[in-house]
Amino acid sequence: MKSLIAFTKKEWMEQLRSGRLLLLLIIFTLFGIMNPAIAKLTPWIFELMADSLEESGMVVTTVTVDAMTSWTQFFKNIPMALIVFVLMESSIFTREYQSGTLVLALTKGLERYKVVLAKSFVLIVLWSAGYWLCFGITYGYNSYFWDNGIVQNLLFSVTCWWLFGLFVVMLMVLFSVMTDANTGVLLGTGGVTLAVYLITLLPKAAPFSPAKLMGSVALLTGAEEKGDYYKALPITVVLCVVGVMASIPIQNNRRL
């Protein structure tokens, strides 16, 4: 157990020295104020777009704009963060293949599985830090300007997209020890975000889909209702759950 507090110490260290963490603070802080900042600023853009648009025919009539808005921004948004934080993210193993940093480690007794471990539980924090904290914020301009009451199932409907990127953050450590370097890491994550996205195409096969979860902003206006997420929720956490006990004999075994 010291080995694995101390290993994952490091690793804190190591994203603290190297202004990830400060800039993956950033990043989801700037996308936070940004969700309720383009709700706002939404009425003064088509003020501004209105003469051109009625050169064009159109006609522009008053522009509304309340917390409904904001949050359909933020789950606009929030997959932007994703991406940012899978490509900052994606060499966490890979760059300790190429420096040799990991072989010195497990010279020093650190058992292999203990890296996954370590790895995971960082990213895992990293990812609900930066995503509770940019729902904070937009939660706390949208009280202060409108009201969030007329949004409905929100708690349900934000955890549901926090899950579906925990996912993501699972098949990130699943192929960063199934390759050598980043760029197997992203194309491995992308390519079965892009399969299970894909599926949610399939009526009858889209409510069992972890990228199901991806769509939860129909919660807010209760055009769904939360049984239609109730299959792919236990879903997604067992693929979560299998995606790191998956990883340690993969680590395991592969050749440094």
Contents of the next structure:
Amino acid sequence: MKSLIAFTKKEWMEQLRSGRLLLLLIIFTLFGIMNPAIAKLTPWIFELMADSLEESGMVVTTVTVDAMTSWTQFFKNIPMALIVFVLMESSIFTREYQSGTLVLALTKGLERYKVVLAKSFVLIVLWSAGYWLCFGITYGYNSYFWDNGIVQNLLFSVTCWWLFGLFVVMLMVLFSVMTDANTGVLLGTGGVTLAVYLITLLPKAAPFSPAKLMGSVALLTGAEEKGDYYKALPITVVLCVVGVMASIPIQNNRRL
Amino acid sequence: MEMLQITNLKKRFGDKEVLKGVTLAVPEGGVFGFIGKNGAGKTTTMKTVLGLLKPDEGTILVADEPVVYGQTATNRYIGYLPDVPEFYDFMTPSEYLTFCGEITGMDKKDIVTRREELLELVGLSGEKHRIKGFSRGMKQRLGIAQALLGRPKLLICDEPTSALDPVGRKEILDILQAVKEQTTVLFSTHILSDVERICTDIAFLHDGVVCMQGKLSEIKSGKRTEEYRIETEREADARTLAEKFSECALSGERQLLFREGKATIFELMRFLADKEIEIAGVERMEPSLESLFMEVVKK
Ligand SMILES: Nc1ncnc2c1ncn2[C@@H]1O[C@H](COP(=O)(O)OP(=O)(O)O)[C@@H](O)[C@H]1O
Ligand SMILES: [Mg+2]
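Switch from the form predicted alone, shown above, to the form predicted together with its partner chain and output its structure.
Everything in the complex follows now, all chains and molecules, and the chain you saw is the first one.
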């Protein structure tokens, strides 16, 4: 336990001193601000463009924006935030393999599974902290400007998306222990994400795919119900646990 | 007791057999020099001892316990310095040693005393900068400090001096010399003068096998071929000798190196007396590792 804590502490020190932590916080904060900002600016942009639009024969009605506009933006933008997160943290294992920094720790008797656990933990905390920070900021602005009450199933739907992020984190861990290079992690994670997305295009299989959780914006308007997610949710949780657990024996047997 | 016992170790990479049955015994105490040319398989051997590589065949015992690949419990006896040590360079040396102590489960007080002691030993105490900007020599010294942290019974250093300038090399050798009271030292090298400076035992790795090993003093005195330096008064005589004896090689205008072979020193002397060749000097050479190494490699 002591060694697990020590290694986790080292991970945090690395995140902090390399500047990644700060950068992630800034990025998620900006995404959080962007959602209500875009919503707020939409009518203004329309007004600016109204004249030229009318000239070209389009009818411009006054647009009304509310919390729904902002939350729609949230779900539109959060994939971007996840991609930035993956790009920034995809080398969390591989840079240690490539530089050889793990060799010293492991020959000192640090068990390999603790490396997997510590890094998975750090990734989970970073994603969660960033995600909920982004959510919190959007929520705060929305309730200041408009009324969050018009949105249905808000907490449930953002939790779905958060869980999808955890699924991607699990993929990062799994592909990290299997490959030596950063590109392997990115290709693997991207490939599987694309695959589960493609599954959602098949109506029969869609409810079972983790990528179903990405579409949880449909819950806000009541277009879908919570029940529509009751298959994808447990499946994703199980896949996350299985993925991290599978990483451990792979890590134990890989050559350094 | 043998600190490390390797028996018939074999390892191949693809179709290239690097280790073809290495047998090696490192006795407790002393400094063991593991000598071999670049690519001989020194690093491969050491990595298998540390459980970082899986052997194809053979057994390895560390303090009489077998080495297991992957989760290697015998590593608790070993301090290891890889050929190119890589540290978390966002840490200071002191932070790094603390981290190492914590992952090995040392208690807090012990970490602090041991850390300060070792930083002092390797000349890095008071170094408050992060490892990022360190020179090769500094990293190598920090590497020795981290290897010694857990008071290992066996210190394994992979070519600790190879990439360093003469000053850096001397520093490392002095440190290894100083720690031999506390632990058995095994280090690999292709620099023979380093071995002659500090080793008590040696082994030559060549062609995938250990072709010679034992106490440095015994190996040197047990060497069969003797070498002599002969200086003649006249240049022409030196050339005559070089032509007459294939064992002779000109090493200067009037200097020859005579390595006993078919002809012994006595035959040479007889020839000198018969031909009344004037001699400026004859000197028996201290057997050098260099010549020993060349002999082994030629075979
Ligand atoms: N991972 C590997 N894959 C393929 N060949 C390797 C690998 N590691 C070492 N070798 C080969 O094994 C030989 C011995 O290497 P090494 O043990 O590093 O030699 P040394 O340390 O004595 O210089 C070299 O020819 C090297 O090319
Ligand atoms: Mg080597």
